[in-house]
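In the form predicted alone, a lone chain appears below as structure tokens.
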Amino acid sequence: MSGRLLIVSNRLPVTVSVSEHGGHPEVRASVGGLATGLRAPHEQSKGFWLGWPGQMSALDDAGRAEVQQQLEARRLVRVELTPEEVSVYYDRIANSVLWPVCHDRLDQLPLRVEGWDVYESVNARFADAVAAVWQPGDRIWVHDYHLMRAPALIRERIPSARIGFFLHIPFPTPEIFFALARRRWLVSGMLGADLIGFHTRRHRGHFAAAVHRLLDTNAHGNEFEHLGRRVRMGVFPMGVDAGDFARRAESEPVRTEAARLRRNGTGPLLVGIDRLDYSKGIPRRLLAVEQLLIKHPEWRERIRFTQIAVPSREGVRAYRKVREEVETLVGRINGMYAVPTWAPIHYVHRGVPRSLLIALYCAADVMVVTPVRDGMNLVAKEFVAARTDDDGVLVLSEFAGAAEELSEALIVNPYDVDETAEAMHTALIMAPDERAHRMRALRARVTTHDVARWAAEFLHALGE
């Protein structure tokens, strides 16, 4: 379909800093799943990236400007907020409420919801940037649970435009979302659009019957029929830019490092990362580990296990409490097994450079990626990217979006820590073809399907 594709997300694709040298602002790209498969299609549409640039209130008059300047040239328009919005909107909404009540985790409810009436106005001033820069034949892509709103927002502004949302989270059964008071509301906010794109069946078919019981609206297939328009829902699995995680992973210093983090112990790697944060699985994880050497005490000494834990969202309660529950863990299991030359968890809680996380997948015997529940989760995918040698084993959970396609992992409860540590001895103990001949299919499946040919298969379905 030929016209402008406008992205609109929470952030824009790029850092805005300021330099060590000089002071002078530095806009630079991102690296993520989104960023990554969005970026052809921004760049061959000659369309625009619509988001928030971050807080830049250290930056005076000059260095906004040379910011705006810059971003000009990569046509993304700035949606400015307040630090006021960004607290309510972002981190009171989107984050303590709308976040965990797609995880299943209303236990993490705050007692008393309030900031509806933000999130609301800074979804309309999306909307307005949005119309501001709107031709017709344009295309508008929303992007996930910041943005529920936006889609109705934007269909007020402009009528006839195409719109397509997609969820990049879970959306939850209706019993849970119903705990929700503003249910009806975001539901309808997201009907604002033409399409609506989730990352499995599951995820489509809590929202069709939360449709259903909210607007009694059946779907007549994967459509809906609402305010007079046609609504589909489609399933698109967000994949990975493949390609790029294999020529990293053969680069040169990408394979010394993975040799010497091999060469560092004493037997197997078992590697596990993730955001810190609870709809992760850590502490259920780090269990599991301890279980394993508790019913298979050969592997004591002999295994290492590396969880890499990125901070997230340190200001919210919650996560501090989820921090401490994995280091008190991480010391407890230490301190029982450990030997003054060996120790079975090696903690780190940091980000680490984008070239060591794809080493420790090419190092890794055993890749465990355990949440309680995820949309997708795109370390899995990257993981079988990354391992161009056609080795390691994935103990990948259920409850995460990727199980639907990466049946050749060894699939497991997360909440069954015994089953998990199960999973881990057999992935340790499997022979060198089965592993060859899980990993082949995995490759073949993730390399196919990357985030490339999400973006098109989405936009193709846009376009119809």
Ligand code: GDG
Second form
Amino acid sequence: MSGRLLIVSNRLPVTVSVSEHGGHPEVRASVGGLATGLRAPHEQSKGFWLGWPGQMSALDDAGRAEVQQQLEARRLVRVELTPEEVSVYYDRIANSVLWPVCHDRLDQLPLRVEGWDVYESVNARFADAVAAVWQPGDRIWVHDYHLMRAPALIRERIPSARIGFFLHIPFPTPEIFFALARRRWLVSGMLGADLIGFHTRRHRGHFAAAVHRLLDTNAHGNEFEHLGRRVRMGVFPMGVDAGDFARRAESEPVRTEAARLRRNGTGPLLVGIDRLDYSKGIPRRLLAVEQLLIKHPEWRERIRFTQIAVPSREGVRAYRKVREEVETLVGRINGMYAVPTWAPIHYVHRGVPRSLLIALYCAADVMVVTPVRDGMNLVAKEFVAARTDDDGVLVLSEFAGAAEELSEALIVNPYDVDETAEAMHTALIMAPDERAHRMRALRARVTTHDVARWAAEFLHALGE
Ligand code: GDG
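Please supply the corresponding structure for the form predicted in complex with GDP-alpha-D-glucose (the preceding block corresponds to the form predicted alone).
Let us now look at the entire complex, which starts with that chain.
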């Protein structure tokens, strides 16, 4: 496909780090799903990726110039944000208002929501940065809830632009979305795009219903007529770099680490890996582990549940609260059931290196992914991609977007602690041939629908 691609996301796909002892700043590529999936289209199209590089206040002028040079070499365009802008646009509006609403958590909304003006001006800054590099023939792809206004603001600056927008988190039912005073303004922002992508049919349906009620426009099939333009909606479930996970899973260091993880135990290993976020359902998952030990005492002093909880958004109060809740539960459950030589829960409050992450996927007898709401959930797909041995059982929440595709998992209602505990038990006693049968079907899906295909399908639809 011709034309350059301009990718727009809150964060650039790199981390800038400065050592405490001075020296040269280092710009390293991030390994996140988006960074991986868009690397090839970004490099091939010779376009730009625009976003915030993270706080660079620790750098002196020479350091900044050096970072700038390294960013330019990667065709990355820096959108600068002040600490005050980050605190209002990112911490407050994006993460304390839009995130809870899109994850059905109206109870987490602040009593007064202020800062939409800053959200708008930051989105406008991104739009200005796009307009500064845009050339006729370019395609623009804007990502996620931090930039819901950006498509319309780009359209104001470049009426003829070809703009795609992808929402990585759920679009909630209108009943919930309408709690936002700025609902019409947000939806109109997204409608600045030519193509709006969602992970699931359900999110698309909620969005279509919201547009219908707010703007009195009916969708014809997957299309709206908006301000004289055609706006299309599409479902593009994001995948993972399945080939890379499979290769790493078979590498010597990962195999050795996985074998060590298995050997260390007294019996089957259950694993949970999430950002420590209230949407991920960690507290109820811990209660389900407890329930498993109550209902099936034969697992006591045998199973181990390892929960990696990566610190996340610690500047936001709700996140400090969920951390406290998780830590209290871990303490209580371990205190209740542990013996001097065994404890049911291994809780790790820190990110782990990618090799250990994949070793955990490979060593897990049961992977427990039970978010109470999740746009997609890549962890579930990464686990499947890593299981080249066709073994391991996935327990998956019906409220993760991934459940629409991964129907051979044991699907649970994460609010139902008893059901989740029973699914863990079923997974633990599942016969090897059934495990293999399910995993093969899951792997076929995850391998063919990988992240490269996701990006290619979206860009193909945008180009139409
Ligand atoms: C949002 C939506 C949607 C996790 N712990 C470690 C680690 N990770 C990596 C995983 C995975 C990523 O972080 C998490 O991705 P998820 O998709 O599970 O969740 P969110 O961060 O909430 O992502 C979500 C996604 O956007 C994409 O559209 O699926 O629904 O909420 O890639 O591997 N990586 C390493 N160490 C860890 O400890 N190295």
